[in-house]
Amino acid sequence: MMKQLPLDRLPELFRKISEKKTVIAPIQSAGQVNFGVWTEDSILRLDALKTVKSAKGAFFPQVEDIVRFRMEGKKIDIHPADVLTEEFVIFGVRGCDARSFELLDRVFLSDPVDPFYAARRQHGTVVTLACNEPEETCFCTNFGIDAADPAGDVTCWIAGDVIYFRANTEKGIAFTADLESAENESPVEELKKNITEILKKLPFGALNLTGFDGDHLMERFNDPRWSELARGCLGCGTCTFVCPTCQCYDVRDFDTGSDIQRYRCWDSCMFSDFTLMAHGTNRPTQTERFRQRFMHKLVYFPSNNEGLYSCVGCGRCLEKCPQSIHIINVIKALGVNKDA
């Protein structure tokens, strides 16, 4: 059963929650959108399709506290960061970031399970929002997603002035169990018709990605056209930051002056010093590192999941690059398998 609410109700409804859980939402600052703590004096930014940086960060965060060491002599106190105990909610996800949860879950909930990543899974309800006006350079449809009907414990659409929700898990049930039932859905299915008829039309919603898979996996390798694609490769890693997918992390340690602190906070594969050791790095050439970047978002990843991509088509990596070097033109070059 949808419920619906006034959408200049919205922020009762936020105030309501937040009495017992953190709100998180698309919020402005500093002229920029972005998942934030919502409060009062918070700029709602529903409006807008994408936040610069993905929804991932309520999971995974940029930075994290793992462990703190205090050496006395030969003792040493360990003092494991605690987990998060704490129920929150992440409203107005695209399909795209919700999507990328899903990804996320195999990595960091496959053995052994990472708990910092698994408690916050636990305690997070996650609530999407439809996009009703998809961006050229949207291409989640490539990846079996619907951008007029997303996943997540929530599924939410605005029309006019009306925000309607449909509860699709326990949690969802128990987030709208005090809104009002919808009187009128068709506000909902027109829009989702609308909404289907703009995806239909995006210059990069139907992408050739034969030949992306593990029976392919040295030939995409061996290609001799990586260099070309990765000539102009700055290695300044903003493509994996504002990726919804990219998990990759480092672990350090910080001397405090009283303690050290151990965190881990993001890396990115297209960095020279990425899995630095001392003998150096097996990637050593900006090449290497672009090829592995899209080897495991297209070859690796769906090879070993199921034929689930490691890429939702948020297109957020399109619009950030500064030299316009993207997954769709490597898709392009490489996708389709002429002699398959």
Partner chain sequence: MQEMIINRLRELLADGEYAGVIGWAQGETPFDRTPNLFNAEGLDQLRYDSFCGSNLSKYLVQQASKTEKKIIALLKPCDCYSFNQLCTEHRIDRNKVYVIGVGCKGKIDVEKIRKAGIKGITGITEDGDLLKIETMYGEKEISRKDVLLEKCLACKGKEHKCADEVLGESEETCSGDKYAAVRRLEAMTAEERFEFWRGELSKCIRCNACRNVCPACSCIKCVFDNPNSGVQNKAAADDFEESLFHIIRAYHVAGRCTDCGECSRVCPQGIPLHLLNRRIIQDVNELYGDYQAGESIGQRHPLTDFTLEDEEPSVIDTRGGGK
Given for the second form:
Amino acid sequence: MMKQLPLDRLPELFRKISEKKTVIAPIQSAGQVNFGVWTEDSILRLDALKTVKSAKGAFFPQVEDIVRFRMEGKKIDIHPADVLTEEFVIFGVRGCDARSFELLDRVFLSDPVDPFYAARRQHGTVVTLACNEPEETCFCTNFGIDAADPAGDVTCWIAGDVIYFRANTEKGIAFTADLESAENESPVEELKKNITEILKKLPFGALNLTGFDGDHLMERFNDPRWSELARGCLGCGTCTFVCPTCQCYDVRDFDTGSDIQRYRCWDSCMFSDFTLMAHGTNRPTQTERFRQRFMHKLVYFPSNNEGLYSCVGCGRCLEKCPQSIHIINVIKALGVNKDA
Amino acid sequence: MQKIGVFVCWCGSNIAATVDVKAVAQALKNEAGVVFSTDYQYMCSENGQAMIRQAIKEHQLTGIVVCSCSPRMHEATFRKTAVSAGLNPYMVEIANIREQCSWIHKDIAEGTEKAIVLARAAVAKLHKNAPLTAGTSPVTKRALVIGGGIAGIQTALDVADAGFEVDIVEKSPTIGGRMAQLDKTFPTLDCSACILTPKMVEAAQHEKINIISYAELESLSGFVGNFTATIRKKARFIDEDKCSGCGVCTEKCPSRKGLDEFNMKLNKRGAVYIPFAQAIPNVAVIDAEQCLHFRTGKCGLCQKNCSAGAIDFEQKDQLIERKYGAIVVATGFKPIDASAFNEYAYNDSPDVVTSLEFERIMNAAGPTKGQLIRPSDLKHPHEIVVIQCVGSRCTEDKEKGKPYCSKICCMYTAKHAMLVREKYPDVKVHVFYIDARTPGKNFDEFYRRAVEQYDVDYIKGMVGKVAVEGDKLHVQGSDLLNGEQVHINADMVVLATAIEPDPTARSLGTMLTASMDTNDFFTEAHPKLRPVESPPAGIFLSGVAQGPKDIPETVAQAGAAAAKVIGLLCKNELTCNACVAQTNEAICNGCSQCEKVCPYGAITYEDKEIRSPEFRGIRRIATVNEAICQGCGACTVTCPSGAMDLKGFTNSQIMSEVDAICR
Amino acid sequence: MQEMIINRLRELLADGEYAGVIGWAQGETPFDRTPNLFNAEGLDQLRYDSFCGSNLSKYLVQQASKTEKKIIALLKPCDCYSFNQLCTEHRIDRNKVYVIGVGCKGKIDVEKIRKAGIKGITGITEDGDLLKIETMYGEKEISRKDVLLEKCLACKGKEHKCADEVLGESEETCSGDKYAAVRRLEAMTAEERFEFWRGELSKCIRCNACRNVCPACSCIKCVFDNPNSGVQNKAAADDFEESLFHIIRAYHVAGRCTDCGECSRVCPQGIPLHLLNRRIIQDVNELYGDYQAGESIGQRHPLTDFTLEDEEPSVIDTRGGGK
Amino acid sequence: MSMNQEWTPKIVAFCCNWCSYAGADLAGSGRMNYPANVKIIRIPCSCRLNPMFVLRAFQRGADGVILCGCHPGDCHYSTGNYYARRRMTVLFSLLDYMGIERGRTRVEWVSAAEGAKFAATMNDFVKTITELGENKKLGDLRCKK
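Given the form predicted on its own above, what does the protein look like in the form predicted in complex with its partner chain?
All chains and molecules follow, beginning with the one already shown.
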């Protein structure tokens, strides 16, 4: 049974939730829309299709303390950072970002479970929002994601000036408990139909991903066109840091003077010092690094995860790459449909 | 991890009085890497250093931190100690807990806490130190003396006697400097020329000394042992080799309006002149401003009458470039401009003269041929008033006077008074003074003779005003001992003016990068321990250029400077500064930003084979010439990637010091 | 213009004297332009139109040294300054590059079109000053002048400072005083300026795009990647570290930044990074005399120079800007 | 230094070895007091000061950073302080532009003979920093614990 709420009473709902849980929603600050903690004077932007940084930051933040060491003479005492305990709601997550949580779960929740990520996933309620106006850079349709009916604890639709909620999990039910139920669900059905129509018009909506799986690993790896594709790549980390499914991180120590703070932070396979170990022979040229990124998304991850691609088609890398080199180039250049 | 020994010095009570040295030693014990920490009354003493040697051996220390006085004092001492115990001298760090801590903080708790922080910073830096070895550079076995007064001459003679070549560069046409203008010298009343000219002649005839007169230093580059000086020899318009010094041209010259600088402009001289009889080189010089040939193109009488054909109107300035191992600054002094003291009517009456002008009047070779006569009406004066400290010890008006005591005026005024009283007993001499400062050997006895034997009237007090009244000079001053006003109608007034460095000193100091004090005297490396050296290595100070002093002290300092020069030139090579820049070739961009800021041009570029994870192949790499680099570090900051670093003061060393201080 | 360039390049590449040409290739969407190296056969892939905003001079640092033969580079007037600066720093060997100055009348910023509310862009065609934009939601129009790249609004003129040959016309698109935004910031009080930069720099995701695209930021090993530099860090774990990265970057390019605007173009979070460099350029011009980095090869940039009469650093306390 | 303790200013002074460090020594031998919050780091020349050291000091909790060097014209390395002068001007301008209080950074030329000036400068600088209060804008919170 769906629930509904007039759109202009949404801040009221947030205020009520904020008493007990932190509300994270797409808000605009300094001209950009990113997920941030909602407060009274935040500019809520549910109309913005995509935030710059994906929603993964709520569960896998860019920087996170792990442990703190303090030296007392010769004795070292260790203070592990405590995991998240407060509840929070992340509101306005699009279908693609919602799928990325599943992909990250396969990495962080598989044995050995990452305690920090697990705690956040457990205390977080994901409220997804259907995409009323998908854009040309979207291509989630290739990965079995339904932008019109995204997965999540609660799925919402904004039809006209009313927002409809459908609880999918216990957390979802708890979230929508004291909302008035919606008698007439037809606007939602109609909105879903429109969205599906628009999704058909996506320029990259229907790519042919055959050939990108574990069995053709070596063919893809040895393809001569990688150096051609990678030539324009600057080796910056934009594509990896806006990507909702990138999960690589580096562990660093910071000497605060009185103790040592060990923290982890996002790392990018595009950086020249990615996985630079003692003997100093990590991937030497940009071609190798470029290949590693897309091989992981389209070949390595699926071969380890029953064909589940590590790309959710959000299109952020299409928009944000300074030189417009991205996964679509790779799929079209190396995939079966070279002529498409 | 390093094994560090910390040694906290009491410095007698200088540190221990306001810093709890035991607490500092204790606090440093639990610093990372510190395996030994102790304190002692005098670390720099023999058994203090023995304690260090002992600790190094016993604990196999890899580095030591000495918390003591300024590194500028004993860094070298403790480095030698480390070497004697087999430790690299650059594994020594000094924490300055005396001048920059115990001496300036009264409260013990505050002082101790700061000392601990400074010690920690030194330990933190030491962790990042690496053993360094200094390179060597050749020494040019020739010295350059700038200034041909008694200071320059004496230094040149001493250095030349040790067998080294010396060039004397003298700005005026002849050497001899200020002393040549004097009549007698205190305290023995020797005739100044009699004791100076033999030295001048000796210098001229010494095969190792080369006198470059009427010349100035144009530019200087290089560093100790390897200076390259460019000297501008101004055109004399007279060929030095041909001129015999006969002086015919000086008599024939019709232009008589030039003021004779040698006689303090009290009389006139020809456009072509020889400054004084015993001039060395005994060669005439043409003053282009006064010479009619240059002004109107006519005349040329001197050329016509010169039998040796030495006059050469086409002569041009000559630029001489030579290499030197050491440079001695002996630029001497000049009396300050007395025209600023109009309360003494210096500008109103020619009979108010400065002491040096008075010296010329008394001098037999002077404008009055030794006759004591008044410049105004050439009459013999019967009453002379001398005013001491004109412009000296004058603190309230910086532009007019000098804050310091010029040191020599008390003595030469007593000399003047005695000479006048002895030669002309009829002349009454009054001397207004604040304190009679005559501290040298036989100085006070000399002054007592002036007072008692020649009953010179010494009045303790200052002169308020000197007014020209008719042909008399009404001097109005105060007598502090009797507490009364004194009025004297004097025939002449002599101003014992302050002395200041030669006007060329400031520009010379900039050229030599020698530091100077606010009065333009050259600052010595250390007021007590290194008075004849200037901070930049290879630059030495001789004479009044370094500060007011009399002739005995000047000659003593000249000898000391010579000894330092000889000590330097007798070495075949000099050990260079070990803390020089170094390139990390793996990450050098070869962008030549560093070369642009290097003041010594020590950085060059070459294509080198590079093998690093990031790059394999040929690349343009900066290389530092360790002999030329002086370790200023300008290049390390323009280098964006930090490829250029400075040994001994590396980026990580300084950063760890900052971390330790801000902890 | 594109055909003219392609034909001329065919001639040049015909005799094999050149290893190839660095230009823009067609990306996936009609307005994506990706820098690439073309040989004679691939020339039909080459594109040159209003979307080629990126500055290609930094690619020459690697590409020009890789081959024995010379390389051709297509450089817009504003790119030439970066090229000259890199030649001054011996990162590019000038005689290994044949520079074709391509005409430029200002380039389009697709991000600005999106910001203007036009969504689902599938095609853009130019018609004089009007842009006709097909989108998934119908036809839209917008004036070309309103969506020019930020760097075009501070265009440094239509003259190519290092071209061996010029193809096509250029037009200066500078709109008024390029230091206006800097002065607006300077007029604020210190608190307001601090809040402004905290707001902007807190968006920074440390993706290093600004560093990797900047022609002046071309160190072989950047201090932020070098464990021994003392400032190595990969993510801003604290407010200070967000500012640290940008202050040090602005300082390292001080005197060498040609104000080419690439840093602001590529920033995924739209941080106006050029305002930092432009402030330093304004200071340098006011204090040490007008200086345009990359004006010619072999310049001595202001921070490696001095005069005896330079202002004391305390001049900052009294110059413009709210207390 | 935990937060509840009453805040005292922490000043890092970079002094050039030839002039200002000698000036500091002279202030010491002249027993000319200045507050103990000033700690001096010796560098060969004012041109050795890398802006990264200034930022490092602020990050680590310094409240004020002052660079002392030889008077322009007196530099032991002849041109060092000229470069330092331009570099610090650009750095201070950048910090001012980002809203950092102007008084936090300073350059002062002190010769080896100016012990009194060194002490006076340090007293004045500590007074300025005390008025400005703790450095909250340019500090790393993790270093404050």
